[in-house]
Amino acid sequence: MTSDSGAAGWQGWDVYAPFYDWENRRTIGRRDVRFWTDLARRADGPVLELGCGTGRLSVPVARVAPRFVGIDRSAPMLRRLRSRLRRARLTAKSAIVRGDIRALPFRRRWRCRLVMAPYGMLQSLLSDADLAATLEAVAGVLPRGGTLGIDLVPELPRWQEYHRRVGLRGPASGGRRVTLIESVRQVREHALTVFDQEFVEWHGSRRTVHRFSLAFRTLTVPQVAERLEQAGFRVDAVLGDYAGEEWSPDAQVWIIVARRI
C-alpha cells in the first residue's frame, strides 16, 4: 500500500510529521535542547519558535519561558505538540498558532523577548524574499534589545548525493517497525539540497509507504548576518556548537545570535 505519493514542498511536512520524532530520535535528539532552554531563561519574556513542529524544543523551552508561542504551517506537525502540551500540562502558559512565518499572524503590539530559528529552519526558506519577509517579520514582534537566535546547518552543499539509500530502521510505537529510504540530490544552481524520503511502515504484515520531499537553501553566516543588518539586527554571538565555542567555517553547527537595535 502507498499513501501520500509525491508530496513535496511545505506539504511534505504534513506527511513527515509520524515520523519526524521516530527520527530525530536517532539524529540530533537533545544536544541542543540545553542551548535553547537556557537563552530562554536569559530572555526573561515571551519566547516565539518559528517551525516547532512536534514540539522537540517546544515543550522544554515552554517549561522555562513565562510564556511560550509556536507557529508551524503544517496541522499534523502541531497536532502532535498540542497533544505533548496537554500531557505536561503546559496549555495554560502556551500558544500554538497555524501560520505562515513569512507574514507572522500577531496583533500590531504583540511583543516577545526571543525568536527561536532552530535546527536549520531558516533554511527551509528557497529565496531571498522569503528570508528577507521572514527577518522584517521577526523584527517587528521584537523590541529593542530583544533577541533572535539561528541555529543553521553547514554541511548541505557538501552532502553526498545518493539513491535509495536505506537511513534509518527500527521499532516505532504502536508495535510498528519503519524503515527510511533517502535519496539526496544537489540542486546547485539554486543552492539547494533536496532529500527525497520514503518511509516504509509496518503493521504486522500490513506495508505501507509514504514519499516526500524536503528542500533546504544553502545559507552561510555571512550571508544571514547581512541580511539581519538590513532588517534592523545586530550579531551579538556567532558560536560553533551549542556549548558556546567560538565559530569557524568548518564548525559541525552555525549559530547567530543577534539583537533588535
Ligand SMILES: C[S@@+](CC[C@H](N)C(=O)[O-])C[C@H]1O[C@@H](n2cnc3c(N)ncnc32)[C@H](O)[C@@H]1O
The other form holds:
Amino acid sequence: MTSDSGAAGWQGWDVYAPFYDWENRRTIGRRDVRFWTDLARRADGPVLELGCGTGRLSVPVARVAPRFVGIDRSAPMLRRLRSRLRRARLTAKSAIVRGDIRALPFRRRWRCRLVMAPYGMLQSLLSDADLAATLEAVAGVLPRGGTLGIDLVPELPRWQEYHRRVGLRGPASGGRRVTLIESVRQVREHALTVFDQEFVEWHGSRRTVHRFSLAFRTLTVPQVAERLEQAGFRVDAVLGDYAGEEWSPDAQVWIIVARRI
Ligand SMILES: C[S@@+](CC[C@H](N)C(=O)[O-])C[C@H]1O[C@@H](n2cnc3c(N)ncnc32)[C@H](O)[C@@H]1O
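Target state, the form predicted in complex with the named molecule; input state, the form predicted on its own:
Below: every chain and molecule of the assembly, starting with the one above.
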C-alpha cells in the first residue's frame, strides 16, 4: 500500500536523515527516553528497536540493556546511529541491521525480551497487511511472556491541513541555517496523514533544497489492540503519557504495552 502521493511508509526517511535530529530536538526531545529505558531495564534481556533511526532512543536504551539490536530500512539514518554508538562506546553490546520490519531478518531461533516500536513507528505501516506481517514477525522473535511496547502519535489525524507553511527555522551544525516548509494533507478514507516537507539549507550564501514526503496511518487504540490479539498478544496496559498516566481517547500519547501469549 502506498499513500496517494505514491510514497510507501518506509520512503522519505533517507532524505530526512540529515534533518531528523535537528527537528526532533525541537519537538519530542528526550520526553520519552525515561519510559523506554525503564521498560528495557524491566525486560532484563535483549532489546530490539523497530525503526531505530538515528538512535535518539537506541543509545540510552543500549546503555541499560544487556544487548541491543536496532533495525531500520534507511541507510542514512543508520549511519548516524552507528557513529553515535561508536562515540558512546556501545558497539560491543549492540547490533544494527538494515532491513524491513515486515520481514525481520533474524536467525530462526533468535529471541529478545522486549520489542520497542517507539514514536509512531508502526504508523509508517500504511495497510493492515503490513501491520499483520510486522506483528507476525515480532511474535516470531519474542518468547511467551516477552514484551512489545508501542507508542502511537495520536494527533496526526487531528492535524489541520495546510500548504507550504514555515514549520521551523534555526541554526544547525556546521554554521548552517535551516528552514522547514511543510504541507499537510489528510486522506481520511485511508486514515492517512501525508507530510510534504521541504528543508531549505543555507551555508553562507549557498542554498540547497531537500524535498520528501512522509505518510502515516493512524488506527485507534481499540483497533490496534484487536490486531495485537489476533497476532497472539495480550494487552497489559494502555497509557496516556510517558509517566504512566491512564489512557483516554484524547490523551496526548497512546502507549500500548502487550505481552506475547
Ligand atoms: C519516527 S522514526 C523513529 C526513529 C527513532 N526510533 C526515534 O524514536 O527517534 C521512524 C523510523 O522507521 C523507519 N522505518 C519506516 N518504515 C520502516 C520499515 N518498513 N522497515 C524498517 N524501518 C522502517 C524509518 O526509516 C525511520 O528511521
